[in-house]
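Let's start with one chain on its own, the form predicted on its own, as structure tokens.
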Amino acid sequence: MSDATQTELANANPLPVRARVWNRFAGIFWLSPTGAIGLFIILFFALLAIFSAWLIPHDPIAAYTDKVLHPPSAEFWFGTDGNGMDVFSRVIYGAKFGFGIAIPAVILSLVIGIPVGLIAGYRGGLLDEVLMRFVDGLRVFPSIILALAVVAATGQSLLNVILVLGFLDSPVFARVVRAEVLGLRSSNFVESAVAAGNPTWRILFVHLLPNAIQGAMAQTAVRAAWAVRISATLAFLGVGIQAPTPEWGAMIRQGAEYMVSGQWWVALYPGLALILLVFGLNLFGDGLQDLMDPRRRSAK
């Protein structure tokens, strides 16, 4: 059979769309199994967050005063806490706050960090030194202490937590983008864009950004895990989101005092949910780096 005949047969019987999608997904899974496992975990919690209103058997902030610290049972799968609230419903509803903090915080970090990295890397000189010393100052100072101070001063609201985390994490993306731009600013396509009379903003955001953003995007999942962990830490320390809001860190804080008296379920289940989500985000972030960096994948 000739090559032309084989080509005609292949075109006459193309793979269904579902098969092509499955083959693409299977290829990604084969290239990065850790990333695929992390993605499954993230999707699981995302579905919990989206459909929490239909999944929870009880109101997450309703207090059953006659069933305070009730152990896990058929009625309350994860038991109740010190206020008589259903732990199972609160753990599921808490996924909303996990994603509701991590995603906006990472987006804010990207919005702040990417332009800073582009400008510092392209301009260089004194402007680069000033911007990078400011970025280094934010990175050197312990982030949890700075977050504690700022949130305590500005107020314990969800918006303030997001703004603080997004601002504190922006230097990570600024550093990554700057490093990429330093290697690209002397490239032929950049010199051609300058010679063609393109304005600086167009060189930065049209020519450099698409080539310099790869490393930053590979960091998004890992930094989302950091945001989830720090927001839970703030709530645990009594500075972030407070009870009765069903936030995992606040739930762990409340349940910690009951561990010594044997009511382990109050802190255990939100703690497991927090660990699993952070673990999934880190796995997915590691998988993204494998997919975007062939040298790193081949070294494994």
Second form
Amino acid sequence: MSDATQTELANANPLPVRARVWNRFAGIFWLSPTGAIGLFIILFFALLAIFSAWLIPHDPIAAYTDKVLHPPSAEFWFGTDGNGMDVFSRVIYGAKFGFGIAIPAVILSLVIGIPVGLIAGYRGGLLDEVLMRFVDGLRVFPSIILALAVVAATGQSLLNVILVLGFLDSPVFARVVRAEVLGLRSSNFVESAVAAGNPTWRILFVHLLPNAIQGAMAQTAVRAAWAVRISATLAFLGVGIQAPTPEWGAMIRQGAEYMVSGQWWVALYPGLALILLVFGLNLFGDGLQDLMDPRRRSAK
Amino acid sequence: MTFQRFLLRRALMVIPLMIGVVFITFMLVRIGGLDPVGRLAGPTATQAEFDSIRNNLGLDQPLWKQFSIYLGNVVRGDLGESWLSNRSVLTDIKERAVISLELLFWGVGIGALVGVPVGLRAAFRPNGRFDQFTRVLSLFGFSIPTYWLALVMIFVFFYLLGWSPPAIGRMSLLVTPPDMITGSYLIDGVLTARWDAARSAASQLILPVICLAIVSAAPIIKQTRAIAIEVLSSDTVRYAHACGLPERNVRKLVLRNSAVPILTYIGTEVTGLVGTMSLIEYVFAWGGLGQYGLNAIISGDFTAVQGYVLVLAVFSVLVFIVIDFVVYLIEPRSELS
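Switching from the form predicted on its own: structure of the form predicted in complex with its partner chain?
Then the entire complex follows, led off by the chain already shown.
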């Protein structure tokens, strides 16, 4: 290679870092406009969750006992519920629960699922067999029934809901990582790492992890959507999060009886918020999977 | 492999799964924080009363002994009695299974009838307007909480428009149910020529079935599209194009070659939809197996939960076997395995 080409190569990256980051960001919009819309929706709800204290006109659990079941008005934008609590403030406040459950639950799934997938894929053998059979066994049950049964049996607290969802969803990540590791196990870089005398943990977490994690990361947004949905469903069934808590599922539960008597606003608005956040997460997750999986991109 | 041998092998493979399922649910309900004894005894019960209830239910025995007794009973086909209602769990489940199956059949059937053609059409012109539209629509369908959709539909079609009867179960209170033959009011009504009963049953079915169909169609659309796109880029289809086959025949070929994976997918989806269906039953006070299971779990009725979970597992395995068999009929070269 001549000197001239080398200088050319060195100069091949004329854009300053900030411009490159921006280009990449704009590239997401270009490659997946729906994913970008999803991201916007998520950010919108994140802002609601962070700034809810300044955004809500009323205390979400203050009962105006003389204003029970008032329809939407200038004072109560989304009306009041059966306790006389402001539905608008409660819906805004509920965004905290969406993120507060989904983020730790997904992180927990990653923390459990990724090492299990790495070890199962790298070691193979009996451990792998047992783990995969266990995961297959879990798939016999609908996830909501499983989550409901475990939460009902092990204790009804917010923390427990997070733990159960995180644990139950970890096989998703374990499976993806395992599949990646199976493909990488006999590749040259792993073999040279072994030959160089790396201990197994180093091969797993330093050499394999960065190469096997992409598929799992692409799943995170969709799994967060799942966590938001299931936790709301549990609350709707009265399990985990209880009634006056301004959580969307619990609010829909409260509003259910008023649907047949015409007070639609109690259950409608929390449901719309729930749909929108889950929809945003799914849109973003769909775009993410497209971007990270070239096969899917070309299939489009 | 002959069909009998296939069934036998499948049954043998299922047994360890079943024992595992029974064991896990058994342990789960017992080591958890639920205690049915307190609920049964009431707030004023003395310690002696507590102990006698515990003794009657067999809860004072060591866990392994409880489990072996239970397993023995299950093998003999005895799922025990509900601790809260004292009714036989097996009878309760049998009565309710048909009710749920009817709902599931219509819901998934309509969902598939809508979802498969829509997914195929989206696949024939990927990234076309129709594809973009249905893609967003199906993601939206993924995101709707079933129970909320059911509530909104009740509000619109019962309260606002008055088109639908109140959501109080499977039949109007003013109509006497038809004689029991299959357990489905609709079919029994038709069979016994009780047209009023059949009509009432049908009008009660419409809303829950639409709910279930919407929720089940969304993933079917997505998956059908993905499968058909893969088939469209296969060598078979490229060859058919190269031979100059007319578009219509190519599409027929695509349909034929996508049938097996689509069917397999719908089979796996049915299992997950049982959860969705339970929520719909819960909102519509349907009184089927799904609602029974939810109530059992929420109220901590150990024997009922165990029975329900076991039946669910059996059901999913049966669905997989049926799908395998249908796939074998469509595509005889695929071995029954």
